[in-house]
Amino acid sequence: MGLADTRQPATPNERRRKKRKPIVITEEKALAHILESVAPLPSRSVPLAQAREQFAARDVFARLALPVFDNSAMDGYAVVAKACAAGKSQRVIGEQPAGADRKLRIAPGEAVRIFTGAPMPAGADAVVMQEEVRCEGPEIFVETKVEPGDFIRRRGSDLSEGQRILASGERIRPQTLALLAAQGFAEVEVGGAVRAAIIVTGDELIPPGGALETGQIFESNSILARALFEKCGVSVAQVEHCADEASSIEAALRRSFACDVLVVIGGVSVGARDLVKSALNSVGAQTDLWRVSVKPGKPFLFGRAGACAIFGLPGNPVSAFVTFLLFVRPAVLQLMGAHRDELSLPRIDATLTEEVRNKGDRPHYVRGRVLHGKFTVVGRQESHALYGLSRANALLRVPPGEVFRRETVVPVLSLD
């Protein structure tokens, strides 16, 4: 006969909180429940010098055609087709040097030395290149067969009054301002300006340049968020360092409220040091999701505090760099009033040198570069693995239980 069971059958609120797990969301739904909580800043009008990887606040449209008025697009000769026959000779009457319109007007048989981007003299109907003619005195002969419009660059032919040069939620790029400078527009309206601030947890952080004891590391999360945070434009007005203490938690968080964006990195898991969590309901932050399926980055947090968007990113550097790209960088530049187009990464294809598995249950997202179209994983794929996040240029996304065989051609999300 067995020994008897003598202990208690358990209770309903015991077996309830014995099958209650903590609920992980899918990065999609958390991705767009953080889209949909944060709203374009104010627009403002910026120099167009300041204006590179800022995103239109409204469309633009042409004021002038391009080119402006007909032009020579080579040094040569503007002068009459029809009157070039071989070994016929051409009078020059004059010079038109890029700049001021000297209004010089030709007849069948004259010619007028012309640079390239000067205007056209009336009835010239082609240009000469200067190598192509032989001179004599004042004439010149022209020794290749010359048809009407030969390089002449034709007045709106590039571009028309009134077509839209630059769409609402533009990305800005250094040939876009070029082409706005052309068409004489000083300044452009654009997103509003987005102020973050960071705050990096842990009692084993010191400042990189101090001297380590054993048991404590170089801080490098915030260097590695600030420079993410700039790369997208966004202007870093605070960063601290707070020990696992929790009023001194409080007090970082309530300084940063200020801003438009707050990352806390670390303390945002399970672990009874992990007291951001806490912490922001003691200042009276509203958390609307924790833990994210995605590796790496599970223990991710979002939340508010008035119009602060708050993230609560891993502290392992892998981690924060990922969930970083996946979830604030979208919010970022919807706040500076991307399109919906812009927010993603680029993505572009890319041939597996080796077998990628991912035996998990999570999406991961893989480290590796690419070079002539290849992929190849770098480094150790942990989340503290910072050498090989370092060289890495892409990530993969391979899905739980996927396995991508060598030479398969796959979409990865560039970095540069």
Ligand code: AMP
Second form
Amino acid sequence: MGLADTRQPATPNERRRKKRKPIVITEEKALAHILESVAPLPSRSVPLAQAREQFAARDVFARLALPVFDNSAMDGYAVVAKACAAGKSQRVIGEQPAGADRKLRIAPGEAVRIFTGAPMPAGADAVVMQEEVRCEGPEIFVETKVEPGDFIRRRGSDLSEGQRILASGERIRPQTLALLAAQGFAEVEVGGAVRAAIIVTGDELIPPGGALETGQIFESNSILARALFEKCGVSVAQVEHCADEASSIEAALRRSFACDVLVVIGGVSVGARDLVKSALNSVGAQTDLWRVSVKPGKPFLFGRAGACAIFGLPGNPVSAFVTFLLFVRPAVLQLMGAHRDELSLPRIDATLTEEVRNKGDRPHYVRGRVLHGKFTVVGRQESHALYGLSRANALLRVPPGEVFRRETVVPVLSLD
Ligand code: AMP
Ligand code: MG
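Complement to the form predicted alone: the form predicted together with adenosine monophosphate:
Entire complex below, previous chain first.
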């Protein structure tokens, strides 16, 4: 016989507390696991017009110096600077517009009428703006001091041949595209095209445009998720709406597993009508993690079916929004070949216009608006409160137990 067991049987209260205490992992651990689970998709070459918001799949180097040739920065006259002393006339011997090089040549005391972007005539070492010149027939009088180099854009002064213009994993912005075009590239190699699927679940959901009966609401999460995917540079391949019914959810899941990323919204919590977790199980998908210590968004789920990364987001719109940005977006960007530094939302410093505190035990992503460097909380901070979310352009992460005083400068996550 061993020692007598002195433990008392659990009281009903203790039993309830135990039952209520699920295994919840930190957001850092959840994100690390998700990022380990998704690898960049194979790269592809796309026309520049399709490359915005994609990520460079390799370094790109300048194949041309920019400017490509010495040219005029102004509409005016190409001259020899030292011949332009006050009162001396210059004889205009020709005209050089932007376009074909007329191969003109000038000697001191001569000038060529020239326009912005036109190649410099041989012999000229400066351009005088037309506003600084008085014309008298074929002669001009320069009414300003002229230095060699004035208003000439020198070949290679902006960019040298061979210089790196794009790094692997870097986001391609409109201005990046302009540079690639100026280099004569018609295409660019970018990370893989992510195929995304969305499933929304709920008996109460009616597509916008229809008529509501008591107890029903308009479905808004699929439009939200689609827009968030598109903001990542991903076009959504399929969107489905399922009733809270195992067979319909299972069928939709099976149809979606051909995609790289599946977002299932609603039905991932602990209610009897939250069927997503069991449906995933029934169709052979694995659930890697469920419930993350964030507010809003605790019931978040991540799993896999073959090569498909599955994200279960809570149905409350603010929870769906926050968990998409915290977990889905970084995974999607990684699939697209983004550099690590690009995965989180941009951080900016802002001064709090009011005190913000978190009395809870999870990090709270507070929705607010940044204007001229000041952050103001907007709307009700509850996970169903869509109006406040619609006004928000930033999230403030408030750690558990934290009190941020008014006028404190805090880093906020920009949503724009
Ligand atoms: P659930 O996560 O399914 O328990 O849903 C939580 C809350 O979010 C409920 O009030 C749902 O009515 C609401 N909800 C779920 N899915 C959507 C959706 N697609 N659009 C709008 N509200 C939703
Ligand atoms: Mg539901």
